[in-house]
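Okay, so here's just one chain, in structure tokens, the form predicted on its own.
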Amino acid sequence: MRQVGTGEFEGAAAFVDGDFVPPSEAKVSLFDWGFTRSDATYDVASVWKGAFFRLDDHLDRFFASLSKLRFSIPYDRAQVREILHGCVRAAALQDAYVAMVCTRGVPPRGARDPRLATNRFYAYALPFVWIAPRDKQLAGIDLHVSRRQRIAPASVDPTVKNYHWLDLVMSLHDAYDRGADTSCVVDGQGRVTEGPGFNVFVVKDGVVRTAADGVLHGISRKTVIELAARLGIPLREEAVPAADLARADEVFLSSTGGGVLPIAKIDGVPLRGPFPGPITTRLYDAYWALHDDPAYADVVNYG
């Protein structure tokens, strides 16, 4: 693996076939399982003022994932760890969206046979990626909740990040139909589990809660959990109704596009209590100052 140059695709840079590309060479082939499939997995971290957050909790999941779905490739965790700060130092951006991608890849012609396959592995930088920027944050998001159901964890397992995502494309067409900003789904209980790239928490009477099982546990989510016992903010992982964010003090979401975002509005509907509320404040800005915390910056050299 040859070391890329700072700046060497100035904007966005990927990793494909074992070496660094402009984003116009960063290809995947018509006849990969990840593409016919949705057979891959992927992970994302994000760089902030020039340092990965929480880039070991990433490559935890990835590695994870790549087990689960009995993926194998060609590079160990310091290797991709080396590739990741490779795509950043080539595009030159201190601020970034990284993503890191394991596809089945293309079997023997005529296989049916998973096994076959060549699995493939590719990454890629990007400017940073919010789900809401923050004047958006502070006007204030409206969420859908819609009544369409994530795929069962019986099915699909929600720990391993993956590309199914039709059901939140389809409950996304949902919330713009009806003026919304974004939306989460339910599950088969009628039970909020998550929404595109985000986990969702409902605060009432100084509790948080948010769903226990049936979905992603995302980097963000983490974060929140382990700075609410740090603030002393009670917060429970459990089953939460959909009926519950209409009659919640304050909603907010986490995801690696942005931390803590609160919403303002269920369904066009303000919520109760003040916007954006102080459990939510708290959160947000304890959020922030943890990327100033060595501890969990990963600085990238630029050489």
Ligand SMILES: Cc1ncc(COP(=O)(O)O)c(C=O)c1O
The other form holds:
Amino acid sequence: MRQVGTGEFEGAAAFVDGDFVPPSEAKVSLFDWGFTRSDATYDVASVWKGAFFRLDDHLDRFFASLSKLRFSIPYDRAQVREILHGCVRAAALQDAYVAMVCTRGVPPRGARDPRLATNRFYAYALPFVWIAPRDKQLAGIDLHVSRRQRIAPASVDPTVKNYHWLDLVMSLHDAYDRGADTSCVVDGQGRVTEGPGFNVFVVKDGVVRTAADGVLHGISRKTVIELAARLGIPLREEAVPAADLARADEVFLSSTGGGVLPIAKIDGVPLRGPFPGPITTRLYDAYWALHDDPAYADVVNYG
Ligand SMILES: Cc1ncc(COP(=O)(O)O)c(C=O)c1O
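Got the form predicted on its own; any chance of the form predicted in complex with the ligand too?
Next comes the full complex, and the chain you just saw is listed first.
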């Protein structure tokens, strides 16, 4: 693997088939099962003010997902880390959205056996992508609670970060049709699962709750759980009926794409408590303060 230059592809950079390339050359085969069958896993880490946040956690989850889907890539963990640093260096970004992707690849012509494909690894760095930037958060995000069901965990393991997003994407269309800003979907028992790119938390009478399973175990979700323990805020991982969202004092989302994101309205109706709520605000402040803790930072090698 060559050493890519600082700012070589200023603004965005990718790693495809063993080399760093500009975004215009970041292409996959039409015949890759990652494209034709959503046969892929991925992970997304953030870079904030020149440092990756919790990169080790993202690498742990990515390598666990690779093994659960029986993927193998020609890079070990240290090399994947180097590739991700290379993408950010080549893009010369201080705040970035950094993705690593593995697809099944292209099996020999006519073959239907996934074991015959050579798995492919891709990575890229783009300017930081927000679920909603702070001004939009403070203007008040309206969350649509969709009746659509998240693909069942018995069908697709949600702890493997995956591209099975049609349920989430269609729920976003429903949200936009209603004038809402984003959406979350439920499980077969009508309990809150997750949304397009985030986990969901409800706060009632000082207690925070979030789905225990049937969701991606987000790295930001993990951060919120750890911070709540540190701050002495009671938090339970348990099933949350969707109806509890509208009755909550506070609702917030967690995502690498923006951290702790306060929700102002559920299906157009403002939540009762003050906005943003006191518990959301404490967790929001603690989430961003953690970015200054060297224990969670992996400073980008800008060369
Ligand atoms: C379906 C889903 N749930 C939850 C999350 C949040 O995970 P993280 O906190 O690791 O960004 C994501 C992130 O993209 C996601 O795609």
